[in-house]
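Presented below, as structure tokens, is a lone chain in the form predicted alone.
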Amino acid sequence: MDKKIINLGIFGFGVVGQGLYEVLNKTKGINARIKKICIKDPDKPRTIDMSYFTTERNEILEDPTIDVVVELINDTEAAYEIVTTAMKNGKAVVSASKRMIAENLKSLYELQQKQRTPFLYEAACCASIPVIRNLEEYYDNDLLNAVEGICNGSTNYILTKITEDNIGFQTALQEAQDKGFAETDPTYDIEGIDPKFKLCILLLHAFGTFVKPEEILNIGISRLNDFDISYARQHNKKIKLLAKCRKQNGGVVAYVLPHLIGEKHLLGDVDNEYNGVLVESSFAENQFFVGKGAGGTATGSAVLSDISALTYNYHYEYKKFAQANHLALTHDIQLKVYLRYKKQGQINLADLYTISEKYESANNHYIVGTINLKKLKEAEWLKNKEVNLFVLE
């Protein structure tokens, strides 16, 4: 199919659009330009020519002559006004907005169905990774097994620097904030609610399976202390945040949880602020995906890859959800976990189902031993502060 000149209205000029911009204007072949951008601040100091910008989002959304609206702000529910009212004026739609996106992914759907609009966003997950196209292209069949890996720069690069590099919790974000890779407010970083916003958008692609994000048991690294270190360095273990989803007795798991990997481990080599996505199929077995998950550029060439597409009237299918056997969520699965926790009592140990090590001491205490998903994501004692667990492997 032959490419099209496509013009571009741009919501949001960040760190992202200014990425988009950079990338856009380094990169030959691609017939697309900027025609306007939106912004809120109309007196912040601007990289390029005030004559890109407005204030008045209607300059975008009801230009007949711009074909794809690109949404990269941080607000929400106007994001999600954005984007709707976009593809009911029929424009395609590139969107970076995991949180907007997970949110409401069965409604989007929806809306795509009927209005046949394209909605690309691809940097909604793993950034400079092109995971859901791949899941979209490559594995739209039924014999994908699992789908795994770090989504999230901003907490890998803060892991990184505490273990590689000896440097506080705090110092180490403070610089992933300084380089761009974490937001002023950190909490769905360090929480692990960016990767399991994203590991919704996934499980849609992999498994054709719609979730809430709040379906699905997340822990991030802020519970990390001295001792939980100290414990990874002794059994030669990197620490890892992991988004995970999986076949399993019929249905999927999901969850996001700091896991304690070997060093043969395919993510363990993953570093600073990079991504890495492990995908198992039935015959290929194990595939590996590495990039960039965080930074304007890299975020920006994802932004990019998806407008390259629109060119050429890309749109996603959702093969795995056309093909009706969808699997529902399940959290029926056995986790190894170590646990550990500051005084007696904070856990239920009748929760595990077996426990293979156990450790007290004055300040710590740590047990190791099985217990089942759905268990972990009901127990009341998991959501204490001076609780910390990491799946073993």
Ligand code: HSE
Contents of the next structure:
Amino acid sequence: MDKKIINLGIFGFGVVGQGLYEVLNKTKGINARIKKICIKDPDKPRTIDMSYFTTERNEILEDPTIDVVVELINDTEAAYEIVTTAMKNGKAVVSASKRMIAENLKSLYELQQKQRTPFLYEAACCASIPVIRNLEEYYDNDLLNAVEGICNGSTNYILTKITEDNIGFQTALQEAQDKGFAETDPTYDIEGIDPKFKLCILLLHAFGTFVKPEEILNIGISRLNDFDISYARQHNKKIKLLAKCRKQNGGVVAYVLPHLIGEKHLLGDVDNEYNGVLVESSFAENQFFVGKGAGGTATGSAVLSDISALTYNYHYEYKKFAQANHLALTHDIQLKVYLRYKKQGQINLADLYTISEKYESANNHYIVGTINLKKLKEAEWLKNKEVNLFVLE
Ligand code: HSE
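Can you switch from the form predicted alone and show the form predicted together with L-homoserine instead?
Every chain and every other molecule in the complex is listed next, the one we just looked at coming first.
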């Protein structure tokens, strides 16, 4: 192992940047030190010595003594620019920007092949859970069937608070924001977009499949009402927002949807900002990873682990993609669903393959039935915010 000290140039000093600073300081064994931190606002009060900071990005990108660029900013376009410039300048890069990565996976993959410089992003998926490296390395010779889990800490925190502590949605969301779990624009959390970005990344490392975020159906938890919550309670189920990908009919299906799961389900005990990932493979069968999915030091620890991996020249080989039997995205699966709506006619019942239960009252109607994922994804009526859905397991 190369024991030289790694010089880091960091972009961003928000929740994750400060978390990284803290874990880095408390980890004695790591041969890395921060040389510069590039920030947007020089007037903002900072918790560490001002000599660390610069607002000039080239002080990092063009400093030949900086070996690793750590990108932890909010602005997706600027993040892409920084990451690609750093790689072109021959620097190894670590990033936690799931949106930027998910939206640019193909070009970032190609750039790595061209530049032969490592780009690691463990913190972008389920924060502290080492899921990407495990999918990359451990399951190389196994046949993966499915990867599914809770991939967003904020929504899991909100769901726990509103269903178990009877706290209102807005209060729970505010708490998730105050604790630094939520995105700057929390719409990405509560509409299930953030876990979709993570699912795109997981799809590549699990099945070698490049998928654009817009190809995947996502519904979050913003449509949830008291009726839905009591329905779940009456059926002894927990509400969990799950991101799933699974081999199906020669392809791979993927979606982010709220689910009702039984109390004995492994993910049923994953509460608050914790995330959980279930991996199903042909020989090892079921495995379960759990850990904090949001927060400064939890995410910082994954960034630190990537920096540490760089000290032994680790890089992703994208083995499932290289194996050339990567699977195409399909929507060919029947889902058993609960569909709740406010007024008659708000959903097209003809889109359902079967209907096994129907309920009507003044303000809430629901049906239980099966529907094809492709139909669901294309359904105009599903865009109506007065319609909510649970996948029933
Ligand atoms: N907003 C994200 C979440 C942060 O709540 O999971 C971690 O990716």
